[in-house]
Structure formats: C-alpha cells, structure tokens
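Just one chain follows, in the form predicted alone, and it is written as structure tokens.
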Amino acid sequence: MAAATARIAPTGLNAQTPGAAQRYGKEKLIVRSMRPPDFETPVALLDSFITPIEHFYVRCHMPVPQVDAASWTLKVGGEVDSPLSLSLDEIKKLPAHTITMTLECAGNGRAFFEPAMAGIQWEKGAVGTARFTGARMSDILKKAGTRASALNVEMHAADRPMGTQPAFVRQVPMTKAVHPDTIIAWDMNGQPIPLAHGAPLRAIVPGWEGAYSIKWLNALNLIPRDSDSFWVATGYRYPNRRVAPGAAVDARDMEPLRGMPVKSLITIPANGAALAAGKINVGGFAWAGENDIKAVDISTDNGATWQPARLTGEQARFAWRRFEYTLNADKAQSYLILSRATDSLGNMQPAVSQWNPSGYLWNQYDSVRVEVKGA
C-alpha cells in the first residue's frame, strides 16, 4: 500500500517548453500536452486555500477557441416555452451569486493506477479551488420557460473536435441544473474568467467532477430523455461494480461519474524533505465533492495507528478544507507520512483505489516520505 501510494510517475513535458504554458501565464505548471493544453500544478504551489490563477491546473479535450466577449451568446432551447439567445451583458443583468469551489479532473490520480492505462497522466496536481460568481443557471432556465417534460440539460461548448473526435457535450439532470449553487460563471478568483478556464462563461457545477463544469459554454439544451452524445453516453463512467485490475468492463456495467470521493492531499513537508529532527508541521487539504470533511487522520506506522489532525481556516460547502498536525519526529530515521479523511457521510479514504479502466477517481491514502537527520 505504502509503495503504491510513493510511487513517482512520469513528470510530463518540460514547463519551458516555448509557446506551451507561458501562452496562458501557467510558467510553473508541468505540461502534460500542449496541443490540447493540458497543465498539471506542482503540489508545491497548492499549498493556500484559493488557488491563483496562475496556478490553476488546465484540462482541455480540444484546442482552446478563439472567442469575442462582445458577440458572445448563450443559446437555450429544447423543452422551453421561449427559445433564448443571451448576451454576456444580458446574462451579467441577472443577479450575480458566488461559490467557492474546489475543482478537480476525474482522472487526478491515473498514473498511479496499476496496471495502467491511456490519458493523462496525472499526478496529484489537477485540482485547485476558486471563487466563481455567476448567474445562477435556474434564473437562466427560468427565463425561458421550462417545461415538465425536461429531464436533462444539455451542455455545449465552442472548443472544436479534432479529426474524428464528438463535440464536447455534457449534461446534468434538472435537479442539479437548477440547484441555486449551480452557475454560470464569469469571473474567477476577482477577475474575468481567462480564456484558458473557459472565458467568456463556464458551467460551474459545485461538487461533481470537473468535466461537468463545462468552458466555453455557448448552449443549453434541454432534453427529455439522456443525451446520446459519446462523452455522457460512453466517456467519463465507473463501474457500478468492484473489478479486477485490469479487467475489460461491460458497457452495461457502467454507470455515468457525478460527485467526488473523500480524498486528501498532503502539501507540507514535500516528498523527499530532508529535515532536522524535532517538531515537524504536516499540512494539506481535504474534500469530498458535495459532502464536508469531518476528520482527517495522520499515520507514520504506516497505517497501524492514526492520529487526528486538526481542521482549520476557511470553510465552505464545496471547497477543501485545510488540516494541520505537529509530528514529534525526534529520532533520526525515515518516515512516511500517511494522511487519511472522513467525510460527513462516514466515507473514508481507501488504503488502496478501485481500479477502473478509465483510471478515474484515485483517492487512497496520500503519502510523502522524509528524511529526518540527527540534531
């Protein structure tokens, strides 16, 4: 378990590389594609409860459009009384709500999957959190009208396939469509959203996986049935169903991702620290989609007995929560550092992720080892 959990995987593209990250002001983010921009942060630089933007991991499927704010529309049909197409100045006319949010890739995690498998490689660093401020998306579907017979919304986004590949679709059932903390938003972290984090309006849907909080969106679609699109009806699903490590999986076996597992991420020490003994600060964030982080435990037997943590700093409903603990490391040898949450449901994290052929959802203990010399 605890090699698992300590193993390093590839590093990617060099974050130099000319034209890559610098075009979108991510200069010490590790490039994991360039062409779409794919950007994962160095935990190292998560280590604050806002993530800047410039530190904000990016996740594209498809090249990043070209936009005009000024023509922007956000069109809405399918089951609506009134068919609409708004201006980003019509839709900043409705009242503005904001959400702190932690955001996170379903495949945050992949390359520590064993056996592997294709898609990014992530690592531990596609994930942040920021505040967003939008309109909620309910006073959008208000406006046009909706009708009982709306099952679903459709999401569509202005990124252009490549070749052969679907259009990026994604779709939220009405209840959470209409959830007054699901938005559209405009602005991240104070600013106008930038055009790497879907400018001019992204979907921000609180809690679920980050492919639902969908950038550049330009339609909703309201549908009375689930959307055949590949990337609801074949991508971004889990088995309804423990499987073996690397097993082939039914498609009748699967089922469609929403919200996120209790998960932790320890930030401070780094992994590999060579320290004096004495009183060492371990420190990170835990989260659990839609639920709250109840508790949070540290380990250094390698997981034979825990140790509470203590949750501090701001909370809200979506976002991480920071803990902290003091390790009273006085002896000079090596020590692995685990970490452990507990959501408000009694979820807990797993001593070891359920393998799935997609490689989403790792979420089994963190780890950092370090070295503690003599006084």
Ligand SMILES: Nc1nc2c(c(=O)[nH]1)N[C@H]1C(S)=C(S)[C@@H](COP(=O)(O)O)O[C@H]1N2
Second form
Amino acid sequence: MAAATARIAPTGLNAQTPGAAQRYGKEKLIVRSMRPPDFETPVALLDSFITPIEHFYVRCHMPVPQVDAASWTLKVGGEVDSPLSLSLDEIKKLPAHTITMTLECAGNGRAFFEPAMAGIQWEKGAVGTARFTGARMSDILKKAGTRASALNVEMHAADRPMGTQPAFVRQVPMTKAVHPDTIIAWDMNGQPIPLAHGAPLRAIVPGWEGAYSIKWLNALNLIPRDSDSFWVATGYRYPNRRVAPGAAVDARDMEPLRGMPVKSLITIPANGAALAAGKINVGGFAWAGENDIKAVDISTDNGATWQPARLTGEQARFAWRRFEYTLNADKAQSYLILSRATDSLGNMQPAVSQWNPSGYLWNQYDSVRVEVKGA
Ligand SMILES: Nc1nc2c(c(=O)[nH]1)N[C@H]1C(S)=C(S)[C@@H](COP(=O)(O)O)O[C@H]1N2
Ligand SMILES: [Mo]
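And the form predicted together with the ligand, for comparison with the form predicted alone?
Following is the full complex, with the preceding chain placed first.
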C-alpha cells in the first residue's frame, strides 16, 4: 500500500507547462500529457457527486479533432437493412434519455503498479461522474434495421492518429449496444458536450471502462465478427489468470476488458493533512461498474479491523455512491485511513491490486495518511 500514498502532491507537467490545460478550461487539473491532452483531476476536486466539467479528467490518444456540429453526420452501416447518415438534428429528435455515469479510465492508478509499465502515469483522478443526455443506441440501430448476423457494433471517431498510431476504433457487443442505458450523447451536465469530451456526439457505455465511450463519434459499423482494430484485438486486454508482476503474458491469454471492478476513493481528508485531535470526517466515493455498492468499510489499524461507513446521497445505477465515516481521532499520532468497498455481488476490493502488463484496473484499498496533533 505504500505506493498509493507515496506521492503526496502530484504535479504532473504543470510546473514545466503552466497554463497548458487552459485552452480546455481545465486549469486546475494535473497535466499528464500536453499533446495529446491528458489531464487528471486532483483528488480534492472529486469531492462532489457530480464532477463539474472544469474538473472532469480528459483522456485523448490523439489530438482533439476540429468538429462542426452543423455538418456532423453519424453513419450507420454494415449488417443493417438500410444504411443511414443522420444529422445531429435528426438524432436529437429521437427520445432523449439521461444517464448518470461514473466514467473511469481503465488505466487509472497505473502509476502505482510495480514494476512500472509504459502509458500515461495516472494516479487516482482519471475518474469522474457526469449526467449525459442522448438518444438510445438501440433507437438508432432500429432505424437502420439490424440484421441477425450482427455480432458487434464497431464505433468510429473523427480524431486522427499521430504517426504510425492505429485509428481509435472500438467495438461493443450487440447485447450491450442495445441495452436501454447505452446512449449516444450530445449533452454533458446540462450543456452541449465540450470539445475535449467528444463534441458533438459521444457514445456512453455505462459501467464499462472509459474507452468504450467513444468521443467525436461519426460511424457505427455492425459486423458479424470481432473487429480487427488494434484497440480491440490487442489494446484494452487483461490476463485471464493471475500473473507475476513483470511477467510477459501470451496474447492468447489476454481477454477484453468490459465492466469495472469494485473500488473506493477517499476524497476527504486530504492525504498528508495535519489535523487537530477529535472527530474527523472521512468521506469519498465507491463504484463497481455495472454493479451496485453494498458496503464501504474503514480501517485505521492497517486492516486488522473494519468499521462500516454510512452510504449517503444520490443513488444511480451506473454512478458512484458517497460514503461517510466519523473517525474519533483522540490520540496525537499518525493515522493511516483505509477504505474497502464491497459490491452487490459480494466482490470486495483487494488489499493488493493484480499486476497486469498494461496497468489496468488498479483497485486496491484506498488509503490516506493524516497527522493528528494534540489539542
Ligand atoms: N475518439 C476517441 N474516443 C475516446 C478516446 C479517444 O482517445 N478518442 N479516449 C477514450 C478513453 S481511453 C477514455 S478513458 C474516455 C475519457 O473520456 P473524457 O476525456 O471525456 O474524460 O474517452 C474514451 N473515448
Ligand atoms: Mo481510458
């Protein structure tokens, strides 16, 4: 667990590149990469159920494209009876559906794995919760007439690869594509989706890792097989068995990521805080992809004993749940506060995350250390 608390004041590239996140209105975020823009939310700014857009993390594999909403089209083709090209206005005429979703990058927490691997060194803040409004993907597919032969929906986007990078094409299996909560969104937190978050249209595939929620979406291609896109065939895969940290894993033993594992994040107090002895409010969020949160427990004795936290606030199927705990810190000493969530299927956060070659799904107990001073 030491790795999770070692980095007390994450700064990313901010010191070298002051204002790098300004053009996206993301001044308060940690710059992990400038080009393409990859910005992480400091944990202190995740202390609200809905993450305001200016605090919402940004993950881009390639530069943000130029978009024109007025001439935008979403093409639907492949295994359909009538291929379509829909304008934004036509899509907005379909029944609107709002989903409150916790979006998290599969690589959130990558920086804590030992041995380290290549990739954006996300710590705890490549996650946020927003309300997305859009049309159901199933309504759009129905318009085109889905054929029985369709197995997956390939999603294409307007961002263009850098150098030899393959285009960002992903697929979602038909069953998830037609789920009533899978939408094609034009609105985020009550405003048109901002450019960095995929304007004018993005897929929202709730409960699954963030890379399914394709930004700048411009085509759905129904296919009778698995996509041969690099980002499906090779990327976003996880070993089907436990492997030793640093081990090479055969490509045949790698399976696609789908839902997200149970996880918690302590948003108050801040790691490293100096506090007066007495009652300390501990709070944060817990989430588990498609599953609900059943319990969050807190330990202040390195995991020997656990006390239940209160689950409070709004409940939404694919969103994180607030937890609160009152710690009676009557001793002047150092406290390591651990949080451990359990989901509706009984899955519990592990004490140690399973290492994997791409550094995905880091979900071990969260921890913050605070120094309590006598009165
Ligand atoms: N077209 C496109 N869509 C994309 C990406 C991308 O690089 N290009 N990044 C994905 C990844 S890896 C994540 S985690 C989420 C991040 O969404 P956000 O930037 O709105 O937070 O978008 C996904 N959608
Ligand atoms: Mo991601």
